[in-house]
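Take a look at this one chain, the form predicted on its own, written out in structure tokens.
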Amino acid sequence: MPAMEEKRITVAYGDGIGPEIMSATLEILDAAGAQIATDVIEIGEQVYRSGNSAGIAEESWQTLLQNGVFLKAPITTPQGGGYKSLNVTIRKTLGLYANIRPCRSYAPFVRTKHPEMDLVVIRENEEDLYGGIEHRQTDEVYQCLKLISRPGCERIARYCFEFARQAGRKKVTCFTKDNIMKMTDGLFRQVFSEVGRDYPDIEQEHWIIDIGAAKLADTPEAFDVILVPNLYGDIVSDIAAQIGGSVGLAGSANIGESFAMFEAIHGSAPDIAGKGIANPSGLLLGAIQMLVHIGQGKVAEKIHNGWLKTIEDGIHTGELYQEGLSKKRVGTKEFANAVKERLGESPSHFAPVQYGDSTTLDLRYERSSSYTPPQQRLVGVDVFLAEDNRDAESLAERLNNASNSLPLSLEMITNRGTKVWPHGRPETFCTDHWRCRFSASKDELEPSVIWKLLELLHQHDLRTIKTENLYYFGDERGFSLGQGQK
């Protein structure tokens, strides 16, 4: 069997516990004869605090630009204004769209009320709320922006299905919002039945989130592989790996089409740091998951067996630590220590794991050659508001007052989204922040009819915060309707 290349990767200690899982991790990952050399960097809490922002040094962005793989322990971001969190920052700024979190039960070792549990959540990782665009529009309201773009919706759908053949599952479950986010969330679902038309061999369902993760807690064994947006599959997978036993028990692979990054899904848990009683169950299950991505998958295999039957053999850290269930409590250097004396071992009830040669998917988006961009209309206008009156029926006045020279007439205002004008009901609750959408009198509408508005608006003491434009892409409306319009 010919030797296997060295594969050099970035590594970071992290915070809270991370230098100790992660110490802990490579010990196994050493004694499993993983061929890796490591370039360690530093980031999180102490970059902070040096006084950059961003959490991670410029020298460090280019060591993981050279090395591509990155093995991660937990990080802290300091609580306060002004830290934008460094994990979304990697993954977005690195290109690693498909979040990928195995979660099963390893019942009856590891107490669980749902022992047939084995599923993988599939993650979009780039995009939805975890962009961090947030305004503070007035004094009352705040705003974070949704992103859903029609090429991450087809690169992570794309993603998924390749995955689930590949590793042999049976079902896709796609989880959305899209009864009340149409637009959003609604073309999240529309590209995953459009992309599954490609896999008639898997089963593939959509289930509303709430009911969707209200029967992800129940019954878990109804699923196999699930794909959800960003910030669904945060949440569903943090509450797949909780009721197989613990989050402590999850690792993560961020996949991109150049990079990747391995990590645990817990984080830094600053309370019981310097113990030595945390479990590295989860990142060493990120870096097997990184050993298959890089092609050493038989050391994976190996590791990922010896840990299996450590957790049969009943030896547990404290927080998987169960009176006549386990056989020791160890802290983290013994657990590492018992993997270490059980590697070239099987599990005796668990199915050995296979891994062979397989690597990580390494899809490229490239849309169709065949795609024709529809036409852009504009057709009206959503201007926001900050005014304190909370008449609705005086500021229509005000805008009609303003606007009435203008080929464009005001159609409708809204508070936090509910129609409040014309024919309001004074039962609805409003701010101070309203969107006055004004339409166009023709089939379209000039953009220097809009700059006309707002200079308007602003002589008739009105203040903007911000516009929308409105648009018909070909003959589909750009924009959805206000709650409670007609």
Given for the second form:
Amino acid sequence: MPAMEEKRITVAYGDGIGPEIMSATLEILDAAGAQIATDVIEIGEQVYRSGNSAGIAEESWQTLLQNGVFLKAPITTPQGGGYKSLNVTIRKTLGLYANIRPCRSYAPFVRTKHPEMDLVVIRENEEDLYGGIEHRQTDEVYQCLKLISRPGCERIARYCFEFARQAGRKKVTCFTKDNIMKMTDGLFRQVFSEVGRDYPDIEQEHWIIDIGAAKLADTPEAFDVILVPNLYGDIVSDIAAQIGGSVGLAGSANIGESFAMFEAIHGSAPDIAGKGIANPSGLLLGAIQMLVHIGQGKVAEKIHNGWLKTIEDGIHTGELYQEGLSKKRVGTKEFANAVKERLGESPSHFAPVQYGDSTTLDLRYERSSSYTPPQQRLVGVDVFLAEDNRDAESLAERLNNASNSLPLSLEMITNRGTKVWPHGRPETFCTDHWRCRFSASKDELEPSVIWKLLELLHQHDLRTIKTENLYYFGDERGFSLGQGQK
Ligand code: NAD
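Having seen the form predicted on its own, can you show the form predicted in complex with nicotinamide-adenine-dinucleotide?
Expanding to the full complex; the earlier chain stays at the top.
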């Protein structure tokens, strides 16, 4: 093997079973000849409990930024309010936009109903409902903002297709709910199709997420690479890992332009912490993705094949152990020793893994220089109101009285998205949260009219809670119609 350059990485031993599985993983990496030096940082429960609500100290950020590559054991997020998810913070702060979760079955050595399954979930990692932008707007109604951006979609779609091509995968399936969320999920799907045109060698399809997830749970062998927005990806990848045999067997890579983080997909398993029985495989498979990322594909290959051989030889930790399928029940350390003993061996049942010299993709996002944004035209405003009286007719009358001096008109009122004025139905259940759509009387609205409108509504004792401007982008309407609106 040609001499490899040593790479300095950041390591966190985490909580619960974290220290046990991290020690086992690093021992295997060392025995396989991985050229890494480690800087250890402390994250998780102890840091949270010391009063740091982010779960990570400032100096640890410096280490993370300096090294660029992070191997992380699971952590425990203390119950109760005020603690931020460290995973989400790290992903978003370091711009780790792509989450790659290979999920496959290891039949007949690990029990599964889906012996042919071998797929990769590629999850957008920064956007969607995970922005954590939530508000209580009225006594009765709470809101969570779903943000999807074109650059976010372009980056993840491009990553996904490049990944598929590099990994020799044949098909990419996109899951969205664009029949309902036509603008946000619609954009994700549209960009998937646009970017997909550059990859005619790869089969492409789209499924609505609900039936797609059902199909995945039933026939996972029909999928190859799955591209999904953040929230669906979180759910779908756990389903895929579980039906493959165990969430304990899945590793995950979080990749950005300058940084990357590798981990197991399972949590800190406090119920078995300290007992020496945890399966280190999820973290080890994450570490294998890391070795590929840092250009040590040959070492990754050696470990992966030794690990497959260990699984084939029926050497299993307790949660996988099955009478008749397994040969020997082992603890964390014994399992690690079994993998070390098999370094350099190839599996005989499973196809040996080959990474060669390939590295994880390094894609830089650049908006095309020929792009000119469309002209943005303000044509109205949605004003959201808190109002206890559930009578839409009288609310419309008050709104019309308040706004009749302005160059706009009340077009509709909806309650939780359903049109209740004009021509509402008495059967529609109403809360104290109303969306009132005002449209410009002319082609375009002066922004100052909106400020004036808000002032007038206030003077008429109408409690505004927020506004959303209504724009056209060129000829394209930049807002959805109300349910029931023509
Ligand atoms: P969990 O994944 O920790 O455990 C679920 C079940 O799977 C438990 O019965 C556990 O014993 C078992 N299990 C998990 N990993 C195993 C392994 N490697 N070997 C053998 N058995 C294993 O999920 P949970 O109990 O819901 O969460 C526990 C804690 O982990 C929570 O504080 C949660 O917030 C945290 N968590 C952290 C991460 C992370 O850091 N990436 C991810 C998920 C959950």
